[in-house]
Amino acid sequence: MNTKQKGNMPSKMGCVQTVQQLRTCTSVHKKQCGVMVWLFGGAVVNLGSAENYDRFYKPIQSLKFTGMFCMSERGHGTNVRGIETSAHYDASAQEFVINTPTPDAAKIFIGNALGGAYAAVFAQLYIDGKSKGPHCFIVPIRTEDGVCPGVQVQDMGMKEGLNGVDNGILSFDHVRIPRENLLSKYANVTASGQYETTIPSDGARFNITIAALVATRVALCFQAIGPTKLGLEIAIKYALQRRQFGNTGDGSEQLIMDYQTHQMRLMPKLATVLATTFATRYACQLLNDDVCGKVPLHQDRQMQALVAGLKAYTTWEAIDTLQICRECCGGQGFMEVNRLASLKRDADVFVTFEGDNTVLLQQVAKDLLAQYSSQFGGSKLKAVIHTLSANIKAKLQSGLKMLRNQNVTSIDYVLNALEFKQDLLLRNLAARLMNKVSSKREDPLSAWNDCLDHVSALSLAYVHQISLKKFVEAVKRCPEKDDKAVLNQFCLLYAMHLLYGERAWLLEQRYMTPVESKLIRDTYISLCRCTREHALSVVNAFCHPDNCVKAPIAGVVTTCDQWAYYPKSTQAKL
């Protein structure tokens, strides 16, 4: 596959092809590729300048050594303004010192610890002892001859999944590497000492750093997805050929597919992955649009927002749909031969790595704020009136809604409703942090920190909207009349799927009434039933060869286990 653009520079949407191809191996096999690529290689790319480009990542390419990402610290995870390692200048020697100060600044879950020969090292850039923030630095860590001196490397053991991922600890005891080793796109050092920098401001410059990360979300967002799929496609295939309970007339016991809380259990997830996908497949198209149209990443700020909700939603959404398809398969769920087990210790550390979820939700909601306030100019009494005056005319729309007839249960409603939430929440959490740093004089952080709960909310309203509409333009897109009919009805599920969720919520606000609720109810139950007889063929279109899913229970045949084995249904509905 040809994963180049113009100027021999990654394609982020060939890479991201690769990871589409790779999300049906094992979690292990895609993390490998991870690390070396979208870590070691991103920070690279974004980072570095044309020499740092073919000094370390064309090598990478052609697999002449591997790579390692050293950001997280022992004492500094998601805080990396924070992290302590540090990089002092030695102007005589021209050569950066590399220094792990204490305990609780070792770089810490480091992947392909203990075969990489470099690592992207992230630490506290100083110059005549003054901190310019932190930079990345390319440090040797072993050659043909060991662990470079200076250089220590701990095996940190057995962990719930991705036991094949060799994490380690690092640490370094003044290991010197060149001027040259610092990835130097946007600031340098001279020869003789001199900081020079094409971004002044240090947020801005920090900025960029954590856009190095933007890629690699994109990238767990797909390989969050691709389990969750086959996991799904285990469940719904055993559910199609395991019977218990009943009669259907001919005296076969029911299949537990046409129980309704096992239909209730399984579609809206279906339903929900498909919504990722194309979510998904829309941050990733906007990456590459940044790309290719050599726009800088930490200039987007909307695209990071929006990959940093997707990576927390997609992520929550795998490990709470594996969990669900492991219940939903009994104790054959149980089983490690059907993989469900597995699957799900794998996908469990997705919601912590490339950012903590709860705190990439304060990313978004950041950045939905940024916009807001940027209508106003600056000014409180602007932001104040305008506030004041968008919750009257709410509340008049709520009781206009609640006076005249619409159909809640059409996709059109749903998506009022969500954009009414989120611009709601947006406004009144405004207002709530103006009046507590401006009026009340509250500590600022005292004050996020107070409204933190409202964040979350804010933000994944803003997903789930986002997801909605891209699942929407995704079936207006079908070629195909019956698939469009599937995706259709699937994408009905999914808006129904978020409703059903913020039922009280709506209901509070008097966005809708008790009587709408129970249609909304309805609605959802009977969507359930009708994609089940879809369930199969949508499965199926995931293409996951046998050799993939390896789950006696869906259909695949084995030498060993045989007990475990349910022959492939055929047909929709037996």
The other form holds:
Number of protein chains: 2
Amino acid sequence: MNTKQKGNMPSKMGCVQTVQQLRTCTSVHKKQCGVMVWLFGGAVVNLGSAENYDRFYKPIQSLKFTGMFCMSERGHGTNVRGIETSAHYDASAQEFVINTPTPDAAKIFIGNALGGAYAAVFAQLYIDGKSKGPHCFIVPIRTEDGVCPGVQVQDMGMKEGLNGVDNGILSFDHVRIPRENLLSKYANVTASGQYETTIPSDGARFNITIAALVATRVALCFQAIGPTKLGLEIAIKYALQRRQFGNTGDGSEQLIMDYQTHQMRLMPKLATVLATTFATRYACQLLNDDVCGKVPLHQDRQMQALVAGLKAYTTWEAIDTLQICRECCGGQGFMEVNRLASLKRDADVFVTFEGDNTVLLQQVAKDLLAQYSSQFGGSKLKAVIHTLSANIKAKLQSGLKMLRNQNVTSIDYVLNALEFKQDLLLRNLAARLMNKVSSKREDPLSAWNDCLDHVSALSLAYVHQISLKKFVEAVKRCPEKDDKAVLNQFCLLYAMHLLYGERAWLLEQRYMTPVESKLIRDTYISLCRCTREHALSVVNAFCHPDNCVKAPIAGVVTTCDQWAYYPKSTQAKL
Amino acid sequence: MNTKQKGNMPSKMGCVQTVQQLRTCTSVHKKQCGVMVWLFGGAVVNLGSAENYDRFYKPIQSLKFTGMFCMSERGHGTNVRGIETSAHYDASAQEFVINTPTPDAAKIFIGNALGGAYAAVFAQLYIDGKSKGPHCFIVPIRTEDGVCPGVQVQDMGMKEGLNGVDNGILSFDHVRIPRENLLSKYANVTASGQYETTIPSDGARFNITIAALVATRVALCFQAIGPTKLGLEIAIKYALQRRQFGNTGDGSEQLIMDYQTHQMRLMPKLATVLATTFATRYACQLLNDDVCGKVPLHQDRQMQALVAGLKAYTTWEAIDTLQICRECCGGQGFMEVNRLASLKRDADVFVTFEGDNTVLLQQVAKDLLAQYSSQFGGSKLKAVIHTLSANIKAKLQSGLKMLRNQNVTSIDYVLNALEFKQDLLLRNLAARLMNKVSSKREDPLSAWNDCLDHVSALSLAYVHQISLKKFVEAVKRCPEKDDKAVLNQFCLLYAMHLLYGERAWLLEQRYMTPVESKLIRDTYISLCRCTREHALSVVNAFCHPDNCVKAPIAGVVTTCDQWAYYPKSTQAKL
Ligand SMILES: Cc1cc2nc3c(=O)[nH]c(=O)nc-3n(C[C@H](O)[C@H](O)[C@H](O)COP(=O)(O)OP(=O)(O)OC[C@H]3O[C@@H](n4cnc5c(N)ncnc54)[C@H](O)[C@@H]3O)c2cc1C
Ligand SMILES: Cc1cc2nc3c(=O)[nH]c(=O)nc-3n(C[C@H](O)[C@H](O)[C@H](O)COP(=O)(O)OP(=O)(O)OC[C@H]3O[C@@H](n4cnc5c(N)ncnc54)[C@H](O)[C@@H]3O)c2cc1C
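Could you output the structure for the form predicted together with another copy of the chain, given that the previous block was the form predicted on its own?
Whole complex next, starting from this chain.
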């Protein structure tokens, strides 16, 4: 199989490509680069003026210094808007004074903290004693003489993974920086202390600040997909060598890859990582279009929802898949030399940083709701929803009749089912919220909180649906006939995997019948068996060089740990 | 809450009690003791004669030497029966010759390998050139002068967790041991080389050998439950301190424990660990009854099924729960000082060793099938199944009518639903297998393989059902009124958690209606909210001393890592 999908790769996204190439080296290097290029660099690119760019981005590109990204505080992680670090302007000196007013305001978990030269520090900008919300400032942390005066740095010790990146705590005791160190694309302070901005609303300005993370999140998706693929390659190559129990007729035992449970553990995960790859490439393309088309990232709500959802989906899939790979390799999977343990450890935090997954799913739903209500114009929403919720069942059910004639094991059926789920959940969510807030006069936040399970289900349905769509498109585009056939089988498996997971909800909605549900299970299981035949060619098509795979159980000989090599003879013919 | 359930603890199970007490120290100590007392010691107790016991168990009890347990080989892990290490009897010297004939026969992953004095080595016993199957021999590995002649030991390096236990590879080059070192409760070799056994069937004898692991597996359940409880205590205490987003009216943000998603992540896990605790205590009681009543372990198939199922259930729950706890603590959960990472790492291998979970679920199903067919007498099984499968739907459905009047959110309904699932899956499995093997003449192993998904579902339904039953009994027994009310709420949550997980299958079987299914979801969510109020009293009732909890985010101050302490002030009033 020869899946060079490079044609998909937007040429301008050099950084994303770098991350894709880096994805199979140790996560630590990726993360160090990530902090520097994506986080620090991304802040400068997205929030900085042309002068900011020249002063702070260009040197980073040529690795002249190490950057840090100081957003999280002890008291405020996911809730960035609540940060307490302060920036007061001193007009007499034309300087900002950066300060950590409380222990909870200390910048925590900061990557490269033990060695970085400059930090992009998010702080509440105070003008005339009133906060204008979080703004981003470049603060020098270290010179050749050591840590700058007023800055305190503390090591945070060992972590579950990514220990090659030093994370630390930074705090500032009235540290002075030049006025020009405010990243001033959207807001600036004049020499005399006047606040000027092109975005008058505090909320909108905050959203722009946060939109700076969008590109980083796309990169993180690839960072999550990388180890997932590696883990699958290791587990699948081992499963195609390792025999246990049974008798295949020639006296040898059965390959563990031939056990139904093993196929059901690994094949859907392999299909899923293909789906998330195509979906992330799509997000990359959109990002590129925006960047090249000069559409400000924060205005593209569709992309915000997509990227937030994909970040949650790919990172949760990464840790789930790697865990399954570990278990599928039995005792060997537990040995460091076989890589799975460290891949797991390093990937684990992906679900937490650059947007906690649980909170990101809320972001997705909010963006979907915003798109939805913008169709009607905000104020009319209530009436519209009212009508809609009365009609929706009937409408959707008349649509249903049509679907009845569709084969439940076809991809179109699955796409329709997922769309149905997303639509119904979205409309019902809007209706539930309106009812709680408008009719019952509940507090909006507590109304939202009461719907969180609903919210997560909606967001996942959305991202599953996009992923399947992008998989289908990738199959269509595939130029080689044999590859296309294989890819199509995996696409069908992915579809059945999603449908199998949704069957409770779809049965509940009477969207599918019990008989259909059983048929889906049978199809799902048999697709796991059929795709197993192509598992090796797919993982080989990932084109990981041996020195990236490195695991003896995947047939890569190491010079140390000779005991670990499996099988015992020379480089495996698989 | 004051849940002293000591009354449940069978007094004769001293070792299990020790493990329970050890369960909150580091897993490494438990595992070292586990290998020594449970594995090595268990082999001697279960397979040894009175003389074996005096020579090899008594000194272990007083920690006179360190034992090892050498069952797994490079080529055969889960499939113990396939091991290749050989034991030939040399009548002239009255010695056994223990040998590693191939690289695949090397004993691998052996705990305490780098320091242990004696090993319980499983080897094929050859009499007149024919193997009598695996038997267990005590082989001296080290004296004060170092490793014994003919024995080779190799370190296996770093592992994901449990690095305090040295795992290594042992191989034997015609190592000679006295005849008396065969553990000879069930089979012996006379001085002249005659094989004598009370169990003529090779298969039955092998089952006895393996039954030696039953007690260890019960201990392992407790070892898995220990860190699960610790993890929940840490995550719940943090969630009751940590605020993020929102506004509770007094200006402070909302406790993360008050988010619906947070409740749904943690509360069902807390309910589940209570359920598995009660179920494991029950297994412990059965084990005690057998041991005291002198029922040979291998004859009690019900207990074998229970213990195999519980081992799989508790260990998978452990890693799943710890992962959730890690994620629920955000970035803090990733820091080593907060313990969750190391708890996860050490617990991870529990799903693999002492019986791989996926394979154990097959064991459960086999034991259930054996019990089931023994009701009818083996040979008549076919006819019976035939009749049954014709009648079963009708029968069960008439039973169903009765249930229709039951409240779907009652525990009785759930118990009935789980029993229905187990019964139907069991009978259908028997029928499917009979059909494949007898009518279609398929190879039995491949027929079995085709049913593995069915098999796993059956086994899990069985262990869920027992766990719920034992939880219900524990509630009934609870002497204090307030405790009983709290426990009852968690029991109901556990029931809804199981039912919610089974709803796809139950809808498929038309056992429940879509309307009922929605009601179950609502009840489930609202129980997560109600039990949240008692979460703290439940984790406090685990009675973990502070020096076992140790995590700063759980409110335990540490002398090092002062930065980590959360909240910032003095010892938390929770
Ligand atoms: C290894 C590592 C490297 C990092 N590097 C950097 C860096 O370089 N720069 C930087 O600025 N930061 C960095 N961070 C910080 C990281 O971004 C934060 O940990 C992350 O934003 C989560 O914040 P928190 O840890 O405060 O968790 P919290 O926000 O306190 O969340 C804790 C839990 O509460 C839940 N929760 C919170 N709010 C809600 C809600 N509204 N609804 C439902 N559930 C909710 C979350 O799901 C989570 O499970 C790093 C963290 C780690 C671990
Ligand atoms: C830290 C550690 C400590 C250990 N300590 C000891 C010790 O002290 N003494 C000792 O004797 N051993 C020890 N072991 C070995 C342990 O018991 C084995 O790893 C375990 O039995 C699994 O065997 P395996 O690794 O060969 O996996 P395999 O049996 O090769 O299994 C690999 C995968 O194949 C799957 N599989 C295998 N057979 C089937 C089937 N029939 N159907 C479906 N799926 C199947 C499994 O689910 C698993 O995912 C230890 C292992 C570790 C990691």
